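One chain comes next, on its own, written out as structure tokens in the form predicted on its own.
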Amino acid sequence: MLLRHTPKKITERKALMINPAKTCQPIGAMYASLGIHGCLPHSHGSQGCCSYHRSTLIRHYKEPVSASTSAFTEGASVFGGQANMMQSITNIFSVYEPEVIAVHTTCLSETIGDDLPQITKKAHTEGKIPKGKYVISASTPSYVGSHVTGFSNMVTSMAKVAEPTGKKNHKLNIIPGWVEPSDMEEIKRMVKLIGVESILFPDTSGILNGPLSGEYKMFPDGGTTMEQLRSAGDSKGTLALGEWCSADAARWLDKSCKVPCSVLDMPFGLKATDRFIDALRIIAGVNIPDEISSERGQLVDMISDMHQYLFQKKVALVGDPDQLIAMTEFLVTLDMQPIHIVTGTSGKKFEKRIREITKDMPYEVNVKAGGDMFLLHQWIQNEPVDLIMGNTYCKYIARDEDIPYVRWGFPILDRQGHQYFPTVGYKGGIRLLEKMLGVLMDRLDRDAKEQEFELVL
């Protein structure tokens, strides 16, 4: 049934991607792009691109997504899409009223060659771009990279709205990487918590994880406002929450802006997020506050409790690299062992980090940048794990080898709450691990002989 097809002999495959690990760069930038305020997404390409675009982020959100297209047919695709852009620029800006617009490039525009920012300089000139209002741009063929280039390539093109004036705002900037509405929201309010000031951009919160009030808003009241995109170049500072999400536009801001960044891991878990908390405190040159110590003892007392139940378990996790280069760290924290992890995004540096992070683990880690689901398979048919982290595709991997299994990452599409709850942070940190324990304690209860199933384990 499902995968038991899958081979246990492992062969060298380098033409051929089975399950992959990745979507493609236009959703994330697409997402990137909902995290402005005011911003309406377009997609520089056919509209069957623009309607799987959109429905893959519907369906993990479970939220309406806003979205318009260039709408190529097969003149534009051969000749090259700038008229079909320019007339769109028009309509958009006269029928739905967008603050911005930010369009992405998709397979068919890459391959015809259209100059983005070309187009979008003439639109200047040809008075289609009213004053006040704004359109950026980001290149992201689906051919190359992932969702995670797309959405870092868009998240640059944000950095480039600013406008440095030479007098500085005393504000931080974070960039929070691919993460979930909550854990936007659960970033500031840490940050918040520490007293200082920030902008961070993108900021879905309150966008694809609002309240049902009756009413339908086009453009919701959250993101991040172009007026805070401008000022980033003011910033003191520039936090990166990722190497491959965030790193890009921090390193642009510091180039063109001088506005000094330091690239964090994302703060999953206990020491990713003790990293955050610190460097907050020292730009912020205060102590922590007893709130944000409160809820770091919970979680190591969370740990402490139930050591027993996950010590030396067996993970295979399968993701995006920055999420999983904090998720692995702490899986090590808590006396885990990762043995099999798959990014689909490519990077011979994650490689090396998780290598790095796992020396010490009783046995060989299997890590593959660029890799697929199949191959995780294979590795788990191979050497059995005890549980599986991943997005909802490892549903299929989870039932044929009947292995517990924690939804987590992009996309799920089957089940509700991860754009409510968050999971970075130290609260994030208890919400993972009672995920953990849940399925790992229900396969205890499944498992347990009629005369050893206790009331209390």
Second form
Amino acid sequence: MLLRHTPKKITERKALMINPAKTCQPIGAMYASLGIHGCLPHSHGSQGCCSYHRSTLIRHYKEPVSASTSAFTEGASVFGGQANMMQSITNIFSVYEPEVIAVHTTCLSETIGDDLPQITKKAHTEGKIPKGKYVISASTPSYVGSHVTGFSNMVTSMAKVAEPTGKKNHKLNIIPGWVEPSDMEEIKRMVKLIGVESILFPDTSGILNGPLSGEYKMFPDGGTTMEQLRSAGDSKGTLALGEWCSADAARWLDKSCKVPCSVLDMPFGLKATDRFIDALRIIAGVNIPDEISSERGQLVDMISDMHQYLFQKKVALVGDPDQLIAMTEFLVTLDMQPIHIVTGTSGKKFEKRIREITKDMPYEVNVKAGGDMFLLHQWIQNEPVDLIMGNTYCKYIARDEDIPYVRWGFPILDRQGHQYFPTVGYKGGIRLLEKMLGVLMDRLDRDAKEQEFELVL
Amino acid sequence: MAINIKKKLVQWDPVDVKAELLNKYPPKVARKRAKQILINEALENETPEISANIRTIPGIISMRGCTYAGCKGVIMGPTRDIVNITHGPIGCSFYSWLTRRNQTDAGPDGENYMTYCFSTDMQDQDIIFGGEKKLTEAIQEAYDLFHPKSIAVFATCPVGLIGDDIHTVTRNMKEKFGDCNVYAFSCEGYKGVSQSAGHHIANNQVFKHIVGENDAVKPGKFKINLLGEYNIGGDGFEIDRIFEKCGITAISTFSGNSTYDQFASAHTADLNAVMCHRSINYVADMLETKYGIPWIKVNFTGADATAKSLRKIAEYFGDKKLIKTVEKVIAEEMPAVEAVRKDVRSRTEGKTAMIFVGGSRAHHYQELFKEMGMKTISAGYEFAHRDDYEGRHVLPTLKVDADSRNIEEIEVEADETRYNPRKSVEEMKALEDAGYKFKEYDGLIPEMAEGTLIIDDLNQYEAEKLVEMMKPDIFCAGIKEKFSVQKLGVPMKQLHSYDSGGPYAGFQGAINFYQEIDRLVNSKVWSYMKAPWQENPQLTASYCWE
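Alongside the form predicted on its own that was just displayed, please also present the structure of the form predicted in complex with its partner chain.
After this comes the whole thing, all chains and molecules, with the earlier chain placed first.
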């Protein structure tokens, strides 16, 4: 047993977090920054933060992730990090020549109170930022919120690049939230198929799922361009996918640039995708092409074909709020039973949404925002499930409790596919079903008595 | 099998390479980097000087991590029965949770907290009002839940800044519990210039709070401590297997697959064998000063190096039977190693490698490449000091700079009752006269060929340039360098975590490494970079089937 010290009896913990279901803000900011074309993310803090964030992203994507750091020493921590930041700006533009540096803070630089907008302004005044290049920044203290908050904060900083000209560009801003590069690609595909011109930000497709060709491009071809971000203030509207990841940026554009916005759930599963597609239809005033309707039909077909294997299966879920909300709804749609749901990110709103989605279930769901995977494991020990869905760390629970398990979320350090195969949209829904059915049916095959072992399932 | 030596077509002059590496840097950066890039020259009785253990340049994409990573991640991470609580915001504990591939065997007592991640998850109110209360509560909760024999607390950046007194908190909790040793590490990430400072801090606290706690004499005739071995990919298990075969008892390993009790009993061993000089030489020195246990440098990376190290240990004890057993074990183990080596060498002979990693592996792994007929054309450490490059003889001349001054140097004296020189002055002298070397490490530079490039704290830009210019057959570094190097079509082997492989130590480890490098440098995948239409883009006709 790998988690042999986890007792079944649940005791209240006020101070000790065990096996977290979240990490800190800066990594979210770094991931979002990678979705800007020609951008070098920069971590304003000690070099270890940058090293840890890069390592985690690289292990998740099996792709290079470049990012620089202000490399604070004890001196900088006492006297402030301005000198390190200025030196960083000079060195980065000389050596790596990015189009933009996206700086995020850390608990270190936030605790000592470094003021990034002021430092950036000084760099501008002193001519350290070459003409046509940018330095954007986000405040991402690690002791507030989670990696999701950091992502959202950097996406909001991206929105702030907008320079409204007063002349509308007839495009729609789409903020996809923290989804995989494959998901961003899929969202673009659907939107294009429907005939809507869009600005998607951030967009990590083509950046964190690049080819191997014998050539290393530090700044790959993908990503939202600064020009697109500038024109986001002229868009007709914004669709923000996910309250936690994307709403702040959309609301900022609404408030500051008069770009109206709708906040939707992330399009995981049938109903959330329905709402996303329908919103596109209504906003753009277009008809939905048969191709999309057909994809939807395929998903519904698969649900009906395989319903017997899904019906009333109990599921434990761990992940981030926006993803969990959509996934919980999808599981309810499938007549499955999500019974334990944990996110590490705090927020009463989350628990309320989950309770709404599961209100017609014949049981009361265990849900916790600001929880951890130690608690999830204890819940599972007390009420076992048929399926676990969550990031790679769930494999220890899945193995100890011998429960089928689908890797979904961040980080996935031990399996491939998330870079290339989307889980958003109808096609993504089919993939999610395939993955869930795969592990459930493997279990059926493994446990069937010889006389009941079936060829056809 | 036919010997297939791929002729290297690449010609390079180290002086040109160095100039090209520095070419794009702003003058200040170029000046600093010039001192960290050394063209190896064979000087008479003199090792050339390199600048090392100096600050990372802001904005330059370094390979380095931080002090917390060196302390909690590297040294204390592999100890299975200590509850390691990170005091800070959630990130640091999350990123150091099971990511280093330290293998562990929970043993008969079944205690293993390595699969767990413990954090005080500091929030903004803790930063504003202080986190001592939360830390106290967290320690209590951990104690109530698990009743471990020991709880360790690790500081992250904000803890030092807001002035939480973690040492008082842990001391009070230790007194309160009575049956649980609680102590803290002030390993804030901003300290020092790399993870090296964290090793030092970990060494100090382990020595202060754990070593010497258990005086019980363990069974065994030839008792050693293996220092600086972290059981990545099972390295320690392979070394343990060999020791057992030889009749050598490892009282403790610092710190692969270790337990609290191993540290507590370390002072009962009779020899310290140091693998990674950089990360653990402090403990070796302190064990000698306080308890009279001498230390020697060993290396279990490479089959020949393993044999040499075993002989060195046997020679120290001077026991005829042990010397005979060691020879017997070497004779038993080597044929399998040589068989694989011979086969693999037919495909690796003459190939070139680059190694940029750690504080000892960039040196040790050259042994394995040498055994395969491969040449290391460029190497360097990520966080080493000058003594790791130039040898320990430079130690007295090293200036303590502002960044190192803040790392505590603990004063250790001979223990009043337990100091016991394992060898008399005469015995030590006799061994030394016969060429035996105690407390000796010659460093990386003397081992490397003339004209090779030795580069400290290599960064991403330089790595890319080196690969482009010198076209090595394999590049070794860490996860952060893995895929940018491979995008260039050059295989990359992680030598921090070994990707997915290991063990690479000892005899079986050498076999594994030969096979792994053979797989990497001879993989067909590197020939698939270009599609047929990219290799022959010209069109002759349209829709032509002829």
